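This document starts with one chain, in the form predicted alone, laid out as structure tokens.
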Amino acid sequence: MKEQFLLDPNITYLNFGSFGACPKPVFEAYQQLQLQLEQSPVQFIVESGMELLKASRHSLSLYLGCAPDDLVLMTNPSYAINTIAKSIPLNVGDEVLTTSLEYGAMDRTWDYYCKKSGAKYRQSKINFPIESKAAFLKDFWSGYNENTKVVFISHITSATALILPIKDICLEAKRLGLLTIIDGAHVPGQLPLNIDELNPDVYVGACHKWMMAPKGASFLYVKKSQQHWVDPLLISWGYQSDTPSHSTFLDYHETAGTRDFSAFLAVPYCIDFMNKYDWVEKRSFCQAKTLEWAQIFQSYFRFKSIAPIDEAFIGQMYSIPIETEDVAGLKSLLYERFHIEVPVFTSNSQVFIRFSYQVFNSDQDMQRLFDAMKTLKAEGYFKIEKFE
């Protein structure tokens, strides 16, 4: 599949989790859409582009398993979660329950808006290593109390690359009468997803990661019964519209001033690409390779995995726990000296090297990372985290 992508062949790209890469046919379609925009800006932004946006939303809704009118395309998950966090009706003393594993930008977002409302952002500490799903759920729900009003949690975590038991959490949250907000940035294209079956109140995801859309294509799903309180981040022509549609939710959130929304329109081409190349099978192969190499790394470097190395917790990414005093320097060394694009993260004072395995990756790519880590460990650039 390497020939289907535009990635620099001199770089071993093991960081699809941060930013995906467009396949050539998707990128070509994206450029054609931008060309149409430039050839007839007014008609495209006001007329034809809006029809294409509607078609893109419908195509994405079928892929995600939800109603098209409960879905709006946005530039990134951070924009979507900010939309929710700014709007959510929280009062003094209310609590938003989350984990100690969330994406840093989301922690900052909730901290900011909770402070403005007098609410509390409560992070349940997830203890490593996670022994089982039951152990995770026990850690998570230990933070629940009578003030808890909202659950906010990642479907797949960023730095630690763990699949969390979202279905169990959504079921229990509903039983407790809590609002559920799921950060699924890494999920579409990496895991099977049916939003209606999960039944969250809010689900946010990226199309420009594992779905391989152009950068700046993501979505916000809000259950119809909750859409009334979700304000747009930007007030524009959709408010008190001269030509209102059947959905105030769509009017408010699809109209956001002048912008190039061509990335949104490329989403159906991503879905077509995945269908053409039997992505269910390829995704399963990549997950199996991720598990295989996670076990190879664990066996050699003798670290405790932060969770069981199995399909319940691991998708197409895996995070290796290490100790280093120079996170940025280690990442730079991997890139500049070994030509490997792989992230080195800090999460709650713990450091991880996280690799991603996508369709264009190979055993040779993983061997390069393995050899580079052996060399850098021997040279003293990092040690292995023992969780003692």
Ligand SMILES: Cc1ncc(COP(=O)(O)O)c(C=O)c1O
The other form holds:
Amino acid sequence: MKEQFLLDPNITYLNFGSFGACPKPVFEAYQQLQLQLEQSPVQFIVESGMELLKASRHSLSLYLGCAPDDLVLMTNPSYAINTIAKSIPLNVGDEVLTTSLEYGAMDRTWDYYCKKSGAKYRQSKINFPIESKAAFLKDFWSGYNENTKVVFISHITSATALILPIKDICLEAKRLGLLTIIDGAHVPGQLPLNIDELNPDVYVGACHKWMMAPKGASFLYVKKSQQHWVDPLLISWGYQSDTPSHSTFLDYHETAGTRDFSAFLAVPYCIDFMNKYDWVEKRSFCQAKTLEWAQIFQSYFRFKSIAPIDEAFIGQMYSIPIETEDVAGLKSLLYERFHIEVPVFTSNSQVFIRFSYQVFNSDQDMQRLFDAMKTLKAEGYFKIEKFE
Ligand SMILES: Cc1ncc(COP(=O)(O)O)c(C=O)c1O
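Right, and the form predicted together with this ligand of this protein, after the form predicted alone?
Now the full complex is given, and it begins with the chain already shown.
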């Protein structure tokens, strides 16, 4: 599958998680759409592009298992979460319950808007190593109290690369009468997803990560019964529209001034690409490889895994806990000296090397990371964290 991607062949690319990568046929379709836009800007932006946008939303809704009118394409998950956090009706003293594992930009967004409304953003501390789903749920719900109104949680975490038990959380949150907002940035294309079955109030995902869309394609799903309070981040022609559609939600959120929305239109090409190459099978193979290599790293380096190395917690990414004083230096060494693109993150004072395994990766790629880590450890660039 390497041939299908534009990635620099001189780099061992083990960081699909950060920004995905676009397959050649999808990128070509994207450029073709941009060409059409520039050849006939008015016609495209006002007419044919809008029809294509509708088709793209429909195709994405089928892929995600939700109604097409409950979904809006947006530039990135930050845009979508900002839309929600800015308009959610919170009163002084209300609480948004989350974990200590959330993506930094999302923490900052919630912190900002909670402070504005006098609400509290409460981060339940998740203890490592997570022994089981029950242990995770216990840690998570320990932050619940009578002021909790909203649950905000990642479906797959970023630095720690963990699949969280979202189904259980959505069920319990419903029972408690809480609003559920799921950050699924890493999910579409990496895990099977059916939003209607999961039944959250809000679900945000990126198409430009594991669905392989060009950068700037993501989505916001809002359950119909909750759409009335969601203000657009940008007021434009969709407010008091001269040509209102059947959905105020779509009118409000689909118009956002002049912009190049070609990345949104490339989404059906990603779905075609995944169908053509039997992605369900491919991604489970990649997950099996991720688990296999996580075990190999674990047995050799003897760290305590932050969660069980199994399909419930690990998808196509795995985070190895290490200790280093120089996170940026280690990342550059891996890139400059070993030509490996792999992120080194700090989350709650814990440093992780997170590898992603995608269809174009191989055992040789993983072996290169393994050998580089062996060398760098022997040279004293990092030590192993044992949580003891
Ligand atoms: C869990 C999670 N949420 C949200 C985001 C935000 O994505 P963006 O910066 O594209 O808005 C990311 C990005 O990697 C992420 O990992």
